[in-house]
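Just the one chain here, the form predicted alone, laid out as structure tokens.
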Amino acid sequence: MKPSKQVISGSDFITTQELEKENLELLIEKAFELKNAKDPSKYSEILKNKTLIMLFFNPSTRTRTSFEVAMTQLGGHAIFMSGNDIWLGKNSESVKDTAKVFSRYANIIAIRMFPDISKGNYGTINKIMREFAEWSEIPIINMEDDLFHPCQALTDIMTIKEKLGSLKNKKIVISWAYHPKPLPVSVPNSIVLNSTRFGLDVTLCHPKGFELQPYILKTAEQNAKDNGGSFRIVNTMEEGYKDTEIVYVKSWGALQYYGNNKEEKKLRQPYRGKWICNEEIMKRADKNSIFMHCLPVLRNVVVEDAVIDGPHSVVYDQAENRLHLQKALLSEIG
């Protein structure tokens, strides 16, 4: 997983890690001008007359509201489609066709797809964002498949960014918590790789039997070794959560049994109650740490109340952010 030279306009945006990270600087630099500039309406025709096709097979809150208010905003048009009223899928048409066709139409496609983690096969949804990307004449944006959830992962930098200044050295810990359903490892796998590019002193936090896959945590090593951070695991909260500047709370599945919902129940039930976010295990952090998750979230469940609604918490501005980050992507990429 070697960042390529591509620059950003024009590109598919699969995932950070194949991006050049003074590209990412750049969008991040974009973003935060967006979201600061004292006359937005500048910027209200960057992409005039230019339409964004989202492909959603999956629900969506922030990612489908942010992308479509995002291209409003800067004077384009998005077009919402649901993978159940299309073709592709159904024993009736092909990747290939699709992106041809969707090509013709519009000026970026951007696709959401991920699979329900007690079916199918790891990497599978990957492969056929890529095989949209092969096929397609216009960028790609992925919107989270299986394994990476882009987006998500750069407006992450952006938040600690802005709410802590230097990101370098910063202590982040990247930790599990139990939810009642295995959930996929895309946001874990994007914000290990992401915050290890960018120099942060990564804490991956989770039970054993919920590694991540061995060539993410490899890329994260050598990640964190090019950019003067570091990255460690650990299995147990109390040393996770020691000091750190920055609590990334999310839930994943276990890998070893992807596709067996049974065998994976039984390895997490264990940790219901036990493996929650609450003010007792954050006085291990850092006095002026931040509290952060992508949400969706199950209170109570996840994290406490007392936590996401504290003044560590965070999680409104991360998903504030999504829109900015991803109004600087719209407008570079297309």
Contents of the next structure:
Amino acid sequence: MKPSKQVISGSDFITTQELEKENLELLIEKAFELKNAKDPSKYSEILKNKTLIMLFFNPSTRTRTSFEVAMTQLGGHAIFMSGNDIWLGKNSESVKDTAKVFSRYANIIAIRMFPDISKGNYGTINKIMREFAEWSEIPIINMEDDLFHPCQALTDIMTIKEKLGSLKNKKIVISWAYHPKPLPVSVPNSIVLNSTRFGLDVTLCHPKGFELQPYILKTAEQNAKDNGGSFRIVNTMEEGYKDTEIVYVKSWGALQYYGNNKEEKKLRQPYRGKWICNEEIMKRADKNSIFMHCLPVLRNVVVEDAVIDGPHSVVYDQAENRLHLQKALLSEIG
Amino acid sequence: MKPSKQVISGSDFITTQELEKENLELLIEKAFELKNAKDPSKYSEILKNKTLIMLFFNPSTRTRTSFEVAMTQLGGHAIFMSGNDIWLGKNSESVKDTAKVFSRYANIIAIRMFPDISKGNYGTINKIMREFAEWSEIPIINMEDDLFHPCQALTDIMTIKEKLGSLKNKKIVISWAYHPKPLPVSVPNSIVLNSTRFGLDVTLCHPKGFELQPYILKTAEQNAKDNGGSFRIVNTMEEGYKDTEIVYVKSWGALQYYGNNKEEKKLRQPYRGKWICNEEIMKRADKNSIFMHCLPVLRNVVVEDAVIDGPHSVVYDQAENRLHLQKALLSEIG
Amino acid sequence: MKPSKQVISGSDFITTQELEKENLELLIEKAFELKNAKDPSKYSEILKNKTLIMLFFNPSTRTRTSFEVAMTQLGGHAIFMSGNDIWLGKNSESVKDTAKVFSRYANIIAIRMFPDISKGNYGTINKIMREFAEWSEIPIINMEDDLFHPCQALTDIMTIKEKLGSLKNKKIVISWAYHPKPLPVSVPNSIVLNSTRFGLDVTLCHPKGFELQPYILKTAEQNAKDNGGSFRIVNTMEEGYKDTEIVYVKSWGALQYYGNNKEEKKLRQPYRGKWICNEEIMKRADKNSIFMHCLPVLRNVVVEDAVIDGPHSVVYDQAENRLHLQKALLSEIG
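Switch over from the form predicted alone to the form predicted in complex with a further copy of the same chain, please.
What follows is the entire complex, opening with the chain shown before.
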């Protein structure tokens, strides 16, 4: 199914960047409508007898549960398939045949597939996602690949709006953190693209060596220009956190050492215990700042309990909003 | 549950051969009714609050999805259980206790279990299927064992009827193809039994050494006699494809070397690149012939892209019809 | 969620011992109402659009199926998650975050997690269950941990009532049996607690060395005192089975050798073929006695076919009642 720039219905949802901003705004608005509905029964049969196929190649807590609950609350059904349950693969069935056949049975396909970074090949998985979309006759939802996590990032915009009232020129720092393993860049990629798209003043903050892909940075700059916000990169937490209204913490792996864990580890190891979000650094931020993390999080390595369990943290509301945003998405895309 | 020759309701569905032909015709008719329904909501609560237990001991794309979607579209629920999820096994729980207990909870049980051919013992799994049926108090559906794949083969008859208008004396070739692994004979067994049962003129086409089980061949001959069709076996693709209206391609393993992969491989290896369905051989068939394959298929080994993606191919309609036929089956058997 | 002594709604269901007896009686009553309902459609939408998250860390036949069917029959949906599907774990996500996030999506959480006895640490898993309950904002159902199996044991009381008419001073023997592996004590713990709670005359029967935890025995004695029944321990089957109206057979591992399979095996091995329930020993029981086992059972090791398939056996009704009791629980707790 080809992405449409005009309407969300019938489109794929692979990266928000390929959808019109007004459609993204519509999704957020719809998500609030669903969250605040006085009579949820109004929506209880919207997807009656409809099926979402969820294809998971990795463990998942939030994504799987929120999608499956979303379908249930809309009266439909979500099929949970792990990659091992089906024939898909080089010596088995092609992406084309799999997508074509699923299109004959179900109403929407959602795919979660993120990289074994130790094997390199950044972007390979997004290509598989796009191959699915090429052959599928029903909409494809990206539940996180190696480039993007659009459901997470659009939900994050919703949560910021919910907490701060408006988005325009709100100051956000997207701050790298130490984690023992190199994690995908899909979340930072998507939150950088979305926050600049919605006109926030965006600071990307990481040690040297953890630069995101040039395409992402260039698009972010253009987004900022087009939408009245700003985009800058800083290399110290002190600078990044200063007066920010939103602290968004996330660890990711160094793209330059994709496929080379040994070198990557050398680069990240010195930041252990230093690039961690704690009460001390939070004092640099605005006194009413909110703390966000997409979860799962390694507590006291990425962020200290005192912060994630403290008054600034909105992480559970952020997780909850996945449900509402995805209900909006499913009801509009189906 | 014992198979009944009189009605489909309450019967098991282990092989179509054990059901009255008029009941099979009724299922196909019902499948068309469901496929062409102008108002599908008429069927949207037929199985409300009802449960199908699906027990899978192998990966599955079409079978699992089509059954789970079928239950959803009929308002019921399908439980997906992999063999690893339950206690069943020699040092754990008996088939008897498993079947008896499932009978107290669910409405229908469907089982997919096909052989590790390298271990031999052709027919062993069908015996397990029959043991389930012996103890179960609710209907058992065979989602493919080592002998039969009745849902596939009855769907195939439906698809032929849909494409060619009638079945009587339509010419079909069921043609072996090379595949690197020895695959089960359940599909050829079942399509041979079903196509002769419905009065087609059937040509089974394979290299010497890949003969199906004598019981299947004898039953096919009797079916042909009883239903006004014909049945013959040929050993060259040239002869098999000549003027045929239906090309049905499928690879399978040599029964004589069940449990002896090494010898089996010696027998099959010479046919690599030769017993493949390509545009050249398709010219031997009727110019309006349809190409069928049950999928998954190893592209460009079993069949060339030009054929499966070409004008004769009906493989995705064939896959889609699994959904409609199984909806008919579930609504009648439950 | 903290357990409440007053009402079942909104409470956790970790062990029946922590709930008021009248609430347990209400659940059994409700279970009978559901089982005998003339018009089941009355209950067919009670949990419409509601979700139960079922978290399984072990295989399961009855528990998983009966809960999933229960949700289906009440119009809701059960998510089946194996432990491998989610992030939960020491180097991944905390129990707190998992429980908090699930609380934002679903309506009830049910957890099955029983011990690898070879690793010792009796009670560790119940602590994890309680940690879930501490953080969860929705009710937690214990689907069996290393201490308790409350759904099984309360169902057993229901089955006894169904078969014998009343509970007061009915004679039950809970008899150990030989099994090649050391099994959890959750079932004997829970049935001892429940049968004494409901005023039965309870005989716990096992070879020396297989004593249950002192807390369980003390609580059972107090239960008996409080509810007009009795509780004793005997060490021979001859004494245990004498004149009993209910024979409840179950194998379990020796707590003193938890984590020490080698010593445990030495203790259990002499009882192979001796501590087995057969027709001979059943003659010691009341002539109208019922035979119970929670299943799965190793036939002809724990109990002979002649008994489990014989006239005294109520094991399939016992299994079926899991469905009705859990429907009652889900509809009251949600």
